[in-house]
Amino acid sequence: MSKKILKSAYQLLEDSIIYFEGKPIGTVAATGFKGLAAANYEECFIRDFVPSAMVFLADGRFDIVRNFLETVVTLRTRERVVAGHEIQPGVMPASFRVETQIDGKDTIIADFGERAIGRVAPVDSMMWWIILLYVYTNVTGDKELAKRKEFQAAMTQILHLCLKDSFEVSPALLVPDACSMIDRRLGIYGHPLEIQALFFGILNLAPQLLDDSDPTVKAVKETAYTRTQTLRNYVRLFYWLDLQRLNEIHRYRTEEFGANSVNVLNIYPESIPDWLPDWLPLDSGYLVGNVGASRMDFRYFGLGNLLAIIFNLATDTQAHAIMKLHEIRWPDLVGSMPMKICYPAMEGLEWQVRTGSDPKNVPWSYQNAGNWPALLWYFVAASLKSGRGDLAERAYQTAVDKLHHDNWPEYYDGRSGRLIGRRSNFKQVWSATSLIMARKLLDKPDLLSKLPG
């Protein structure tokens, strides 16, 4: 049954590239496109596209893969000015389409916000692109690619915007809401974690790419060697959460001043929410969303905390323990569809504030703790890396047959996921890619050493 399943699954894939100039360049988010929740997922999204160039590499498909990175190379430098004002150097699209013209000829159309929900430029975009050609180089072996003028241009562009000046103090990186694969207004404004592993994982992985012989591009991975120390330690103090960090900011003393100060961020122990003291178990532990000035997000949030583990940014003993939080909290964060893209839900008065009282983002709904199969093969991938092997097959055999016969769907609904969600396209085609990536990785777990970490 798990070969048809699979079959059917890469059918899907197989339906959903998308050509230009006779070249495969890509993949739609969705197939089936009467009913799509919105008009842009026609279009090919550079995170969308991620697990199913991952699928591509993995069964030697490589041309595709490359056809992708030159087309959002070349999309970079098309379109610089959007309101009235410039697009910084390295922002790269969230997402293009292929357009016929009236004389006939293809043409490319990128988003780079412009159309997007909430008109926010993506951030995770650029990121995701180095990440990919990284793990493209790593399976091909083709390192000539990542020497062309254009990438090395592309990745010392990417680094020069993270790395820029700016009134920061804290290593993370500043970013608005929406700008991730929650890309509509969640309150993760500010550090979110998703991004600052991204981050990570960028900062990692281009000086690993780029040429050094030009003294300028030298300087910035020198930078960037820097940061990455300097993030890493960061992370790993204060976006970590276990029930002893949980006692140190319960009697957290505030209003600190100086260089000896414990509570450095000025977290009030008023803001720990009222369900988290009795719902953190014992030896377990998580990366908490975001952090900032007097600000401590204490949400739960899916992609970050595997990002962490496979990017080797949480130490061996805390991705232990963010394992274990998922094996003992399973009914809360992986449910009947692995898994949560964020827990708990914002409900009442928090949602309305925070979300703007957004339709589509109700309690238990899409990315207000919905639950996302996209996020699968990330799971496996990380329960693999912190030697959990059990829970990467119970989280594979909890998904495969039900998004088979539900048409795979986007995301679910409700505390465990249990409902198709109400907005929810079917023939998602990273639900189906990140359903076969996870069987890849149970069946080859060598793969992960083609994986960055």
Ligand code: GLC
Given for the second form:
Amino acid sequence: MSKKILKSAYQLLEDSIIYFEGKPIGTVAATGFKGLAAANYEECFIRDFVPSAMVFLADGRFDIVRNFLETVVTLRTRERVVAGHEIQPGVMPASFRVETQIDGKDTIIADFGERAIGRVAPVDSMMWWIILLYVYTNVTGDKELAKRKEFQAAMTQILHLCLKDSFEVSPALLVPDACSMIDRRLGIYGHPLEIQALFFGILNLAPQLLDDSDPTVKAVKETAYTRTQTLRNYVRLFYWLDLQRLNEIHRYRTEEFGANSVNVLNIYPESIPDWLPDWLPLDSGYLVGNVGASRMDFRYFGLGNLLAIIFNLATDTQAHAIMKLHEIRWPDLVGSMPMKICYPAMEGLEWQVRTGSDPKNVPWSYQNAGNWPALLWYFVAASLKSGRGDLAERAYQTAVDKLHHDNWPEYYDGRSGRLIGRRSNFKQVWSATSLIMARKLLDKPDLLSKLPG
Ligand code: GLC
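Could you drop in the structure for the form predicted together with the named molecule? We only have the form predicted alone so far.
The next block holds the full complex; its first chain is the one shown before.
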């Protein structure tokens, strides 16, 4: 049975490939073109291409991944200028498409946020690009690609941009709402965990790919190294939440001024949400969604926690506790379809204010606590890495038949993800590639060694 399903997933991947001048350069987000939720699903999204690339690399189809990396690096120089400020060099597009002109010539049109719904520029694209370049180098042994001038320049610019001085005191990266996988307003402006995990990833990886004969590159590598240490310590301390920490926060003193304060971010115990104390099991924990001045976003976010495990941002003890949380709170976090993008949903006034009354992000739907099959392979990788192959297999078995039967939906609705998302696409490519990659990792766990971490 599973063989037939994987064959159908592979067929979807094959149908999703886009070509530029005859060369395969990427995969569209969804192929069910007629009923697509938005026109840009016909484009190749950088983040959606990641699981496609993993499958291609595992299968020895290196050319398409190399072409993709080359294409995206050229697009970088084409970013649009907004009157009064330039979109920063180094920022890579959220997505791109190939258009064939009347004279038969292909052109690539990229979206740096100036066409995207809500006009949001992605921060994660440039980070995923570096991570993919690292995995490509690691799998193929081809060190030449990363050494090319334009690749070195792109990585240096990205590091410069992320390490630039700002008004910040915190070592975490300050970003706007909607700049990553969650690309609509959801109250995640500030220091969202997913971006911190990706940031930590590139701070580790880019220096390994950068040649330091140039003194400015050497200097940026050193800054990156120092920032890796401070960011790691900061996330492990300030984002971590378990019952012991919750007790500390519950009894925190506030308004402490000066060097000896304990509650340095001035978190008010009154901000602990009602659902949390009874929900958080003993011997488990997670990294919270966002941290800032008098702000702890106590929501759980799936991708950030899984990437923190995969990239070694979380300690081993924390990684085990996070997996334990999934085991104990399986119906909430995994449910009928692995797995929740965040938990719990925002409702009522909070939903109105923080999403702008977004009807696509109503409670327990889409990005507001919907279930996303695209997260499956990250869950499998994180579980295997923490020695929880049992959870990985269980998640895979939960997804496999249903995903195929339902025609590869993009997301599911409801508290436990039993309903196909109201505005979900079908034939969503990363729902299929995530399943293929999950199976590959389960069958050959040593593939994990090719990933960063
Ligand atoms: C949605 C998702 C985003 C994804 C895109 C294409 O906008 O939120 O993460 O990249 O669809 O699938």
